Structures are given as structure tokens and as C-alpha cells.
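Presented below, as C-alpha cells, is a lone chain in the form predicted on its own.
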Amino acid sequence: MFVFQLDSTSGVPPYLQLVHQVRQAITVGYLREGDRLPLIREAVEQLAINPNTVSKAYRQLEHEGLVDPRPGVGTFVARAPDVTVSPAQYAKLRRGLERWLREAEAAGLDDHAIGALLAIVRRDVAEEGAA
């Protein structure tokens, strides 16, 4: 079952954190078409937040066409992009990224520096591909 997590230190509004987590889970194939998101009541109990926060996130996801609310039943993933990475390949990539993150943190990089480095490398790789 999909479980939300909130970071009170991120500066990102809670509803937007929920939206981002669902988008990301759909993108990497963790959530697939037909999967049920936590009921609003379940998310409220788990996260100790206002039900309106979860409702706002679900409305945003519905507006984007990512989820389909079914009254009395729940909110379900409406569509998911074609995931071209197999679960095994995804797991392998994740393990490699986890190792890299541990190395970056051990080298003294904080979250901001890690994000900046990733952005720079992504840009450089994109420019190499375009050349």
C-alpha cells in the first residue's frame, strides 16, 4: 500500500508534497493504473493533518488527469505513463543511486549541494546528447 510522508522542514506546502509523491510514484511505476491511493481518512490519521489538505492534493491530481475519485470507494490512479524501465532495472538503478548518495553525504555534501550537482550533471548530459 502506498504511504505518504511529509517533511515539515522542506518549505513545500503539505498538499503539494502529497501531489509530488503521487506523481513520482506513478512516474517510476510504483503506482499503476487502478491502484487505490490511501483514503482521505487513512492519510489524515497517518500524517495528523487536516482532511482539506489531502482533499486539495487529490483534487489537484484529478485536475491533472492522474487520479479518478470514486465516491464511497476511494481515489484510484486513472492513468500511468508507459514505464520503459523494468522493475529489475529500476531496482538496480535505485541501488546505484543509494550508493552514490551515501558517498556524497560521506564527502560532506548536504541536500542543497547534492541537488545542485544532480542538476548540473543532468544539464551537461543533455547538452552532450544534443551536440
Second form
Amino acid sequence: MFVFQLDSTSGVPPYLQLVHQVRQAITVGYLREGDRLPLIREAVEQLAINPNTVSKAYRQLEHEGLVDPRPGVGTFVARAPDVTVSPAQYAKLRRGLERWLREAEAAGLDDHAIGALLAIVRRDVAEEGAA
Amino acid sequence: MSAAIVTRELGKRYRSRWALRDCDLELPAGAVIALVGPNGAGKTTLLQLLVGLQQPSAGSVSLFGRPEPGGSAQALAQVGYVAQDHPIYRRFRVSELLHLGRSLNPGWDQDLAERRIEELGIPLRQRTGRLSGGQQAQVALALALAKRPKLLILDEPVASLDPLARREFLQVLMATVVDEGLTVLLSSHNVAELERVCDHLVVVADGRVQLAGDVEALLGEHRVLTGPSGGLPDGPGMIHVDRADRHAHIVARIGDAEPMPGWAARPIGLEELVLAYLRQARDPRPVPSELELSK
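Instead of the form predicted on its own shown above, give the structure for the form predicted in complex with the partner chain, please.
The next block holds the full complex; its first chain is the one shown before.
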């Protein structure tokens, strides 16, 4: 069964941490289509958290189309994304992005500037690919 | 959502000192409510008024729509209460405590109590005085839950527990909330202990309720503002100011409003929020001027 963890020092709201963990696990293939997420009671018992936190995370995942709730049975991973990457590749991409973000912050870019730069580069890369 | 607990102008006076006064609360059924405040703030007094262990000097309490819990056995039968430090008879065996519970409570669920104790790996023949602090807390919780209460009130349930026992206690408690749809009110002088489990918050200091509400809503309404310390704004939404030489941090209740020009706003954490209200209660600021907090 899938196991959640919570980092109480991260400042990220607990329900969002759960959402991120499911999203990431689906991306790297730790969770596959049809896998059952922990029941709310199971997650609550794993983490000693308020049940509403888990329901809220599951609602958000459902809203994103990542999971399907089946009443009385549980919540299941709806579909694998078109592209999955290996955990090692995922970790490598993540490290690269972290390095880049630290450089950008050191250069004085704030969140807005970083977001804008990312959007511009993505558009340019997409255009190159199309050309 | 219907209310589990309603208090109106509730107060308790010991001789000339008010331990609690003007307490107006409406706490929803099904919530897990953290009652937070420094030692001596009035938390235990409030809990004891709710369960009828003390009679109010002013105002009223009602539980699940029934007035005056102290005068009504029916209302009290729906409430499980565990006092501070989980007082259980240390010389009794666990089985004898269960026997006592069964004799004293009409709605007692012996199977449930025995199953819980068994799941915890605690021998029924053991004398409770020989159990660890964590096990004693779990036995006290099992006794309170065997009453099949709709409302569970716990006074400082985790303060004396080590981190592992604290986690195990809260795991059992939260699983029970899912299973039974129980309303839980638990007190602590340390909000960080309860941050994960509560969805509702009551902050008490100096015998008064300083803040009460749904945790998510409260976090949404408050921001930490940072800006120049000269020409500090003031107003009813300002909760606490931390002033340095050139800049200041303000905890303010401004919701999504844009802060004043030159000020940056960021979201607030639960512990920061509670601290701001406790500090405000300790050092009340002078009368606010008319300057506006948001533009």
C-alpha cells in the first residue's frame, strides 16, 4: 500500500503535501493505474492527522483527474500519465531544476520573474520543436 | 453544521478573580477542536465547566442543544472526559478499571474496551501503576471511549508523553474520529503538538477567548506584513507588531486585501498565528489610531 509522509517543517500545507506525493508517485510509476490509495482511515492512522486533511487532498486529486473515488470501496489511480520517467531520471531532473532555481534566486529573480522566464523559454523551445 | 458545544457569556470566578469570563463559543459537531493557551489561561476551567465538574458563576453551557450539562445526566452520558495526566487508579488492574467503568456507565461497551486494550498489547491483568505513561494514557482514552460518547474532552492529553507515545495516542484518536464521527475538544499549551490533528481552534489567554474559528478560515484571513518601521499603520485588524530598527513585521487580519504600499504580505502558519494572539493578550497595545491597514 502507498505510504504518505508529512514534513511539518516545510511550511507546505499538509493536504498539499499529500497531493504532491501522489502526483509525484504517479509520474515516477510508484503508483499505477488502478492502484488503490490508502483509505481515509488508513492515511489518518499512518500520519495521525485530521481526516478532513486527507479528504481535501483526495478531492483535489479527483478534481485534477488523477484519481477516481469509488464510494464504499476506495480511491483509485485513474490513469497513468502519457509519459512516466524512472525515479532516477526524476531525481536527476529535480536536482537540475533546484540548481537552476538557486542560481536564479542568487541573481535576484523573484517568483514572478522566474515564472515569466520559464514561460518564455518553454514557448521558445516549443517553437523550435515545431519549426 | 450543528453545534456540539455552545457557551453564552460563560464565566467562572474564584473569590475576586475571574478564571474565565465572557466566553462565547459555538463549536461544530464532528470537529477536532484544539483549545490552546498558556498555563493558567483558563483552559481547564473551561473544560470543567463544559462537563459539569464546576458550576458557572455567569452565563450558560449547552451540549448538543441541551442546556446545563452539569444538571443533566443525559447530556453528560454523551461526554467522555479525560482530565490532565490521565488519572486512573494506579493500584487497580486494567480489568478492574473496566469493571468499574461498566458499573458506573449505562451505555458502556465492554467489547469495545477490551478490544482496544488488546490491540494495544496491554495485558488486562496488569496493574495500571506499572504501565508506561503512554500506555496509561491509552487506557484512559479507551475507558472514555467505551462510554460511546458523542463528545470527547481531553485536558492536556499529550503533554506528559514522549514523542512516540504522543504520535501513537493521536493515531488512535484520529482513527476513532473516522470510525465514530466523534467531536473532540483537546487542550494544550503547545499548538505545534496539535497542528496536524485539529481543524478548529480556540485560543484562550488571561481568562478570555482571544480567537476562535475554523483553522483553514483563520489562516486565510491573516497575513504577516513586512515593511518600514517608520509610520507604522494601525487599525482594528492589527494583531501584533514586531518592530526592528528599520523594518517591522505585523500579524494582521486583512484577508486577501492588498497591503499598504511598500508592504509585502505572506501567508501565516498556525503557530505564528496563535503566538500573535497570545502576545497581543499579554501586551495590549494603546488605542488604535484611524490609519488604515489596507489601502
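Between two forms, the rigid core is defined as the largest C-alpha subset superposing within 1.5 Å. Keep in mind the model is a prediction, meaning the values are calculated, not measured. Positions refer to the first chain, counted from 1.
With the core superposed, Asp124 shows a C-alpha displacement of at least 2 Å between the two forms. With the core held fixed, the Cα of Val19 is displaced between the two forms by less than 2 Å. Superposition on the rigid core between the two forms places the CA atom of Leu93 2 Å or more away from its counterpart. Taking the core as the reference frame, the CA atom of Gly115 shifts 16.2 angstrom between the two forms.
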